[in-house]
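Just one chain follows, in the form predicted on its own, and it is written as structure tokens.
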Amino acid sequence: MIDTSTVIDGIHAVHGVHDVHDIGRLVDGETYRHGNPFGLWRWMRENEPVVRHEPGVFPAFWSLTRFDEVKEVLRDAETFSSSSGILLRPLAQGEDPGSNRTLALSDPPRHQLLRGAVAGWFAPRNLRRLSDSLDSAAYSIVRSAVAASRIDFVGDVAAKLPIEVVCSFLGVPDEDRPSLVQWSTDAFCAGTAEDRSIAHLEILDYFGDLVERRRATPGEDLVSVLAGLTHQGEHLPVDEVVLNCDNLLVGGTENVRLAMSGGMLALLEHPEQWALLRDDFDTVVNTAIDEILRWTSSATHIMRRATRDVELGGRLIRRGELVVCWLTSANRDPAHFPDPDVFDVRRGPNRHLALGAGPHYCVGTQLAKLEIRAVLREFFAQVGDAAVDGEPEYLDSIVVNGLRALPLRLTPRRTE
């Protein structure tokens, strides 16, 4: 079994990251390019589980690294507000444009309005109808990957199924989907910040046009639902509908892509876990998916703003101060996860926080799990052998945790 904590600490040493007490590393993208700072998070959980960062490039904020405090914040939407932003942003960027306007960045009652509009699309009855199309799409995606032999698992497999599903929900015409796939990939995986920004603007422009078309001619899709949504007797402004479409595209594709990619790498790095899942798939797959979500914790952090003075972990958080919940750290807290640095596809119970908690718990959780299941099932059905075929490349983001690229060599499974 690979001791991940030792590996990651060794990587940091090679790249000159020696001081485990340097909490400023948490907001340095270079830290994440070489793997998450598990050693730093361990030290913070044990010594400074609630600690204040002074302002600099980012505004002042409090870091939370233990499971209990993180869960308390996520569950208490009245004390810890989402409406002014849920991600750390450099001071120079100003306020998040989605503040109090999107599902993720809103408090009651607006949050209930938006959640009510989309929740039905992720209800079990709708997901059951999707099951066959999910399986068919996963079959085709994996079949193409096996035929290619050498692939980037991130772009060639993990990114494809979630964006197809979300585009279907949003009513994106088939002919437009290749562009959305490319823009979505570039928005998070392009080599430069400028390229990522340009791709994101392309997405916003596209949905601006699509919303106008759906208002003129509604269809049976989620864009039409949002475009027709009214609040206090008036339609939501077009830019709010666009931001929510963007939010659904990002939330519905990014986390699944990262979890699926990180999960595949974990399985390949732990061949005994690969064998357990392959040989007893239907029995093990549910716990395996939750372990993949815990292990990858693709949303590195979630931020809230205190609406009143409150004590957390023995520290006084003042009204108006920002609180950053490091989900990846909370999901490695040994107080809740025995042997947290061990990847165990049979782990249970596994009450991780990878998809949040409380009122903002991810509305697409069950869909995300179905997508991961469909791809894993086809991978074991069609692939005889898989091996990492080059150096995995990590994102340099403090927002999302995971792989930019995962080169693999695949051998088809022999049929008797």
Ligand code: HEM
The other form holds:
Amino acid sequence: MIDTSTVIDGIHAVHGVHDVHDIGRLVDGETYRHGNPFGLWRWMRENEPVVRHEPGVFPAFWSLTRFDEVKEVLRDAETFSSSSGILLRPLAQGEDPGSNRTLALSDPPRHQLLRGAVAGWFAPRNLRRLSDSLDSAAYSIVRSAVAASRIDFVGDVAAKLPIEVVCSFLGVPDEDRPSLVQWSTDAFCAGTAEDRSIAHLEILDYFGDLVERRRATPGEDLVSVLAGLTHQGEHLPVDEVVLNCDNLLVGGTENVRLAMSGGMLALLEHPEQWALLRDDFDTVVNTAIDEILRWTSSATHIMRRATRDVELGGRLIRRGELVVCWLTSANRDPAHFPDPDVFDVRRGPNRHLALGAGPHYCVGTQLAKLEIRAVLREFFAQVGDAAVDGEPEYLDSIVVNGLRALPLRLTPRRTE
Ligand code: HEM
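Any chance you could show the form predicted in complex with this ligand after that form predicted on its own?
Below is the whole assembly, all chains and molecules, this chain first.
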């Protein structure tokens, strides 16, 4: 079986990565097309854990690769602000359109207002109500996959459940869902950047319409809640509600899809871990899901802007400077994870940062875990044998990492 991190380390070692000049490769999407640059991150944690990148395509920023500094930044929203953007953007693209307008790109106190409005929807009480429909959707998705026998696990399984669930939270009418499923698949997976952005514009357009409709006739859904929300006596502008819907759709689908498919590949590459989970599912599943989240760590980086001069890992970060937290690296930091490059479904404790930390900690955490659990459960119930049946393809993004396609061949489980 292939241990991806070893292969990638091997590739980087051959290319002589262990040098400060190589840190620029972190912001080149091509780097991730071959899997994550774990060798480079290891070198940075050991030699340059807090290092400044000079301006170029991107503005100047500091890279943080160790667990401790990353966690310190994420927990301190006063010193490290989210409001001007949380993802590196090329200078030419200007400011993030969501700045100061979406939940993720707001600082307190505005952040609490938005978070308070959506958090209840993702609370265990609400999710318990959802649990049956989630299980039956997972059953049908896996049943169709088994019937097809040769599938792309990313598109045919991992992408399907999250989009169904988010559409139901947002109150997207049944008849509109196929279009939204298509646009959101294209927005992530279409072959060209142009097709991806066209699909994204369709999504924004669609939500623009839906928000207007819900403002006129509110329903029992998250779009209606956001459309009805007031700040200092005024409704949020429509485009602000639209951006928040888009964030929920993107946040709620993309990362779950990547975690599920990366987790499936990890299980197939580690048959002894597959067997541990299959043979004692209820006991092992919780630690297995956290290990899948740590291992895949699909949100590659999260950015903040310093609101004052501050020292981090012995370096002085000036007020106004950007710091980029490489979550995928922090989750392989041996100071916090013994044998970090070993995939261990029973790992514990496993306080990874795949879902962030502090006030912006992922609001969809419990939902993401429920979805992964439902798909894994069905997989073990319905699939006798699964094998990788072609070359897995990786995304070439600096924002999220993981699989664009995972060809599998499935054999149904025999019922006695
Ligand atoms: C495996 C699945 C997921 C991963 C890896 C993930 C990752 C993250 C991370 C790292 C953050 C922190 C961002 C920051 O600190 O600035 C975050 C926040 C967020 N996530 Fe997730 N997420 C996942 C699933 C979901 C789901 C299912 C939803 C909703 C349907 C969701 C919605 C959000 C939202 C709205 C925020 C912003 C929260 C805030 O700023 O208060 N995520 N997520």
